[in-house]
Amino acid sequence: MSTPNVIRIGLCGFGTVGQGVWKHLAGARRALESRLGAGIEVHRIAVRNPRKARAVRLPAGRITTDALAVAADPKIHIVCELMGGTSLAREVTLTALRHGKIVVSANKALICDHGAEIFATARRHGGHFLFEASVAGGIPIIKALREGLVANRFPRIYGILNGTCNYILTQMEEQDAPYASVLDEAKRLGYAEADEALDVEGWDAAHKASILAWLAHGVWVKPRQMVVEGITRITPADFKNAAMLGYGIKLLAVITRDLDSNELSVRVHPTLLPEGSVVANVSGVFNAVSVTGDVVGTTLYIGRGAGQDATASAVISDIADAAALLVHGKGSHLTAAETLPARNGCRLAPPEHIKCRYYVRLTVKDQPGVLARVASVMARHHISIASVIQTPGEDDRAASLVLTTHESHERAMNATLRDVARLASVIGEPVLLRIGDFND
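Would you output the structure of this chain only, in the form predicted on its own?
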């Protein structure tokens, strides 16, 4: 591969992230060029609507509506896929890789759905695929796993991977406000999308957890293979109950691997964390990832997990690595698919092997014997009650019954909730939260 005097970049997508990359790349250009020993130029930009008003003014000659032409352009060395979605984004990514280019992407859904195909294509045609911006925004968690912690196996990775949910939960706790009103405020401030489902139902975090699980363990785990639960049923009362028990509530992605049995579990759900935990005190739109390695122990990464500047920072970091590879031949270990961890017989843990303690909130009829009936169902499934909190319900004829359990497992807990919900004295669907005693 000849060394280019000018590294030409194609941007496919020029929304919030694309404009942030343009802005900050211009600001860092001289320093990057000095470090790399080559020029850097944004050669072409693919947009859906060239007439759309944008905060950034672009030379008309660089704009196109044909993203595939950018991906195939022989003058372009690095293609930044910043469009979102998984259809055209997949075509653009594969086209660029088939031409032996380096692709930089922030698209977690694309990687989760098509990662195996993308990396196989890169390997087959000599291309490279970099994706630091796809998980946790400006936190360099992917480089930490692939480079700094390469000597480790990872029995546990967990953290806050969705800033929208973390903002909503923080505001609910601090303002003692219901979910719906905080969500409306988050939309007004731009922290939540108009269609918030991908975030608040846990799917965005699940896409990111899939990527981390693959990086750490070499296994593609699809969201449908995970426990995925969102935050929509959490109420201010849950924060008060959690505080009485010494906990806060966060939406966590949790990736655990039993190194003895070689079983892996990946899950996303609201979790009670001890109030003294560092992750429990990460608030607002910030993300946090705790990584436990068998050699290094536990390391913790905290920073902005989304937004124009944080994501652009991660994209430009990958652009710099890609440029170093083109100019100096350095950094190929960052992108070579064959260096990623092999599956090594790792398999998904069945529900009965996924264990923790649980928090259960029930709305029940305010009458004698209800607790005894609930306890009987739990005992039938071999679940032991650790504590009970009973408070008045919103209705004079109802009460709120909160139970925490000793350690059990997902299969037993799901069967218990199914049977508890059938009791005539239980009103509505039980609310289940996991308790995260991670001891970090």
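In place of the form predicted on its own, the structure of the form predicted together with L-homoserine (HSE) is requested.
One chain, no partners, no other molecules: that is all that follows.
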């Protein structure tokens, strides 16, 4: 393809992210054009319903409802897939790549489900696939991993990867706000996925963890292979208990690799973090990613993890990379993870291999001997108790029992909880949270 004087962009999707890209591209366009030495134009925009009311009005004369036509349009160089979902989004992405175009995507679910196929298609047809906006919103974590930290192997990456959950947890902790009303607010602010279960059940963070694990280790780990737990069972009482123990609660994605045994573990779950740690104090829609490299040591990245502006910032950074590639013939994306030597012998650890300290909250009958019975089940499974707090329950015949353990194996902990739940004096399902003694 000859060097274009004007780079033409097709936007598939003009919702929260698409409108942000339109708005901020207009603001950044002149500076970008002068740095690139070429013009930039949004040539076509695909939406589902052109008559829908929007905060940013649809620019006349470029609207279609046919996203596949945008993907195949010979005049368009860069296709931004900002629709979401994994069906039409996959078709649009593959079509554009088969036409040798550059695709920019914010769609972590798509990358997690179909990343291998997408990157293979890009390679086969000389196209490129850029995805900075897919993980941690405005934080340039993809660039950090594949460019800035290229000298490293990564024994540990962990962090807050879902802005909606962090916003909900913060409001519940600081304002004592009810879960449902905070979730509604997160939706109104444009943080939540169209299917909010992806956020609150932990799947969105799992999609992002999968992408980071692939970038860092060259292995696709699917959410079904991970422990994935969301925030729906956390109550205001858990925040109070955690505070008494000196912890805050965050939904974390944790990716560890034992560089000796080469075992990789990827998981997503609410985690108690020491209240003095930086990550425990990252609040609202902000994300935080702690990356420990074997050469650099630990680096920490914090910024807005969701919402129109932060996400548009990341998409526009990919548009600029894509345009530089078209105009100058090279781009930083060339050091992508697909060039990692296959897996480097890395093996996925079974979830039962997780080893950490645990927080267990039980609702029990307020009767003599209950604590002894619970302790005896734990002893039978070789779980060592570190602390016990008893607080009044919702009625005067019940009590809340909060235990923390010394480091234990997940397998033993799961077996313990099954047996504890069977005790006649235990009411309802036990709540289990993991304690992350990370101090970043």
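Numbering follows the first chain given and starts at 1. Definition used throughout: the rigid core is the maximal C-alpha set that superposes within 1.5 Å between two forms. It should be emphasised that the depicted structure is a prediction, and the values quoted were computed from it without experimental measurement.
Y179 shows a C-alpha shift of 2 Å or greater between the two forms [criterion: core-superposed Cα displacement of 2 Å].
Annotation: Cα of A55 displaced by at least 2 Å between the two forms, core superposition.
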